[in-house]
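The chain below stands alone, shown as structure tokens; this is the form predicted on its own.
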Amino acid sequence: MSKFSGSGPGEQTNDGCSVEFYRRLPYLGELDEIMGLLPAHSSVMELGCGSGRLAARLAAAGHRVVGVDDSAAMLSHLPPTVSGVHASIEAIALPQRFDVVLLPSHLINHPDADLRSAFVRCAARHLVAGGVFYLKRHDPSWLRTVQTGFLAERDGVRYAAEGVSRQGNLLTMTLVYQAFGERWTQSFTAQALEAEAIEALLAEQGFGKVQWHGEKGLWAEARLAHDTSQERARGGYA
């Protein structure tokens, strides 16, 4: 059974992320493997933007960024260079279209298959003709092998895992973050997804050939296979 919860100083979001932790966490290079692929001065929609750590980096690179998140507390920390929209990814339907839609932070690994499809439909209905969708998945081998205990220490943050359990391709665990003299936890469930599963999901929602980027091939890039303006007009991507 999936579970999402968090603990530690400050407010926690519906998926267990701690607002105060992410507000203070610096950019850790999460977009470095695809930043050079984005066309200059693109309009970018980031889905699940949180406190804006990645969105701020995109804006600093000259992109026009809209960040979407279902946590008003997270959005309150967005920099002035980023426009925030308080909404769930699966429900949002803005009138504007974007050159690039991003789904980072391993959100595609949500354990609910219907929500995974809804996330991809959201990207499809918000792209301009010729626009590009980037999503990042968890490394499936890591999800299948990670064990309870110390994981890593980076930039002053110590990471550890607690309560690791598995059921098929589903992993449930609690990540423990120790930083800034505080301790936070995030409990979650994630679905391990191979590249073929992501490609099939994208194809189901009208995307064409997928290109994979990064050292471990965890970033997927895809464009819509055909003009979706008629489907959008009919609400086919709602």
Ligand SMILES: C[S@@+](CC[C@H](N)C(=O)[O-])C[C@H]1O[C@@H](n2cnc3c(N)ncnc32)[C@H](O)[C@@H]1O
Contents of the next structure:
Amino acid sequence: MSKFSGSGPGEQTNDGCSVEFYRRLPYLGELDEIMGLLPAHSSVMELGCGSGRLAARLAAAGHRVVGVDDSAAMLSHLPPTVSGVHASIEAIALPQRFDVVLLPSHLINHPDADLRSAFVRCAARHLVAGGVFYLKRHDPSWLRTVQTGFLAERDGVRYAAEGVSRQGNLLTMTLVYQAFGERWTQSFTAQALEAEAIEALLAEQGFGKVQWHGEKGLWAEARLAHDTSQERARGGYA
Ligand SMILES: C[S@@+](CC[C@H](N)C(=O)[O-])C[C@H]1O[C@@H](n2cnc3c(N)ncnc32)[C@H](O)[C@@H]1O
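Since we've got the form predicted on its own here, give me the form predicted in complex with the named molecule too.
Starting with the chain above, the whole complex follows.
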């Protein structure tokens, strides 16, 4: 059974992230594997931007960044270099189009297949013709093997797993973060997704050939297979 919840000091988002934890967490290199691929001075839409850790990095690299999140508390911490939009990814429909849409933080591993499709549709309806979509998935072998117990300690954060259970390709667990003298938890369910599953999902929503990036091939890059601007102008591409 899927569940999203969190605990610890401060507010938690709908998906169980702790605002105070993400607000204090520095950039930990999450975009390093794709940063150099983005065209210079792009307009970028980050889906699920949180407090702007990654968005701030993109802005500092010279991109114009709009961050979308359904947590007002997260958005209240965005730096002035990032424009925030308070909305759910599945419902947002901005009049602007972007050179790049980014779906980081393993949001694509949501257990609800309809929501996964809606995330990809959101990217499709916000891209300029020839724009590029990047998404990051969880390592499926990690989802299949992670066990309850200590996971790692790096960059001042201690990570542990609690309550790990599996049902088919679904993993439910609680991640425990200890940092800054505090303890936060995030409980979630994630669907393991092999490259082929993501490629099929992207193709269903009109994207062409997928290129995989990064040491473990967890970043997908895709462009719309044809120019959808005319459909969008007719209102037929929602
Ligand atoms: C794990 S946090 C990561 C935030 C940021 N990308 C980072 O790395 O610091 C995930 C964020 O996505 C947001 N989020 C998750 N699902 C969402 C949805 N369906 N619509 C809008 N925001 C969502 C959460 O509110 C949270 O702020």
